[in-house]
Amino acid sequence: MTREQFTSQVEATQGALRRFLIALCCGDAALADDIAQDAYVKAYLSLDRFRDDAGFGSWIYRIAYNCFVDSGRTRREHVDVAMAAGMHSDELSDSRFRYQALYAALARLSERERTAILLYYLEGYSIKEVAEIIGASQDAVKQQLSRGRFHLKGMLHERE
């Protein structure tokens, strides 16, 4: 893959990858951006190992997922709601609060369940592709999706 082809692939995937990582990081856009940047750098440095038959999208998602896992920040402390209420924000950041209930519920899922849910439902990957990205069997992905749906449904209904 040439530098121009890589740049083209980055441009084609960066919006969806960022959206996936923001959801995976439960709304932490700064962390998601850091992970995305790390993933693209690692991908660029590993271009010699890229196999076109795998598809760039699933390849970069696998790298990004591994960067997320490596970040060691899956159990981060969350800002207290009272503290967050006093923070300055702009209209754009205020509009993002509409997803807070979902992010809070996603944060309570296991890392595997959250990743499977996001890749399958948000990004539209098949069960086989999700399995390849996260390094699990298809049966394990099906189980993670089932458990994740069950847990999300319960958490979102308890907020009503």
The other form holds:
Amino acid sequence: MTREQFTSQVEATQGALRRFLIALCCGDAALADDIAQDAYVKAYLSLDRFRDDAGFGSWIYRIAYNCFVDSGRTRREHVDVAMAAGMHSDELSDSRFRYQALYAALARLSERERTAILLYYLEGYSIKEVAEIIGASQDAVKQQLSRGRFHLKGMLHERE
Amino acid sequence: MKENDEIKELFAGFNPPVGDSRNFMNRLSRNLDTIDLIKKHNIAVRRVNRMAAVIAVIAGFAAGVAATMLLPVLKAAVGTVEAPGISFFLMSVPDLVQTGLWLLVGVVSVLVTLCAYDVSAGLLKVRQK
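Having looked at the form predicted on its own, could you now put up the form predicted together with its partner chain?
Next comes the full complex, and the chain you just saw is listed first.
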């Protein structure tokens, strides 16, 4: 894959990937962008290992998920979201905190549950694809989805 | 099933603002430029090292051949040594001279190889710049 081909793949996927990462980082858009940049740079560095049959989309999501895990800033984002969840929406811009309740609920899920839920429900990947992206078995993904669903629903109902 | 639909609904309208795509692409482009630059540099360094290694091997081999051809001359020169202690020592261990001279050939070859590598790598780097 040439640089031009890579760039066109990035242009096609960056919007969805950044949206997914924003949700994964529970609303921290700057962190999400940093992780997205990291993911694309790592993908560019390992283009030789990319096989076309794997599909660029799921490949970049796998790299992005690993970058997110590596970033090790999960604890910080939990604190931020917990703080954000405590604020009233009229204190801050509506557009930024439109998804405040969702982010706060997502922040209380484990990393794996959150990733599985987002890949399955937000990005529409199948259980098999989610398993490949996060490097787990399909049974484990089913469990994570089930637990994630249960927690998410419980937390959102709590807030209502 | 109902639970599933509720979660699907939850994400159906999820569309947070992701920031300017152009800025993101520009930033990525700058990162890719840096990577390309480093990649190019690494390829050039590998090429220089490979060339220098080839030159060094050839130079070392040539030095070894030259030193081997000089062996009879060196042997004759050692034979003319007149110091009585040394002569007696050399006569009592007949293979010592031969072994010593071959060792000398080896050392010369290795030294020439190493020097040739350093010099050729340096010159190739200068030429590349």
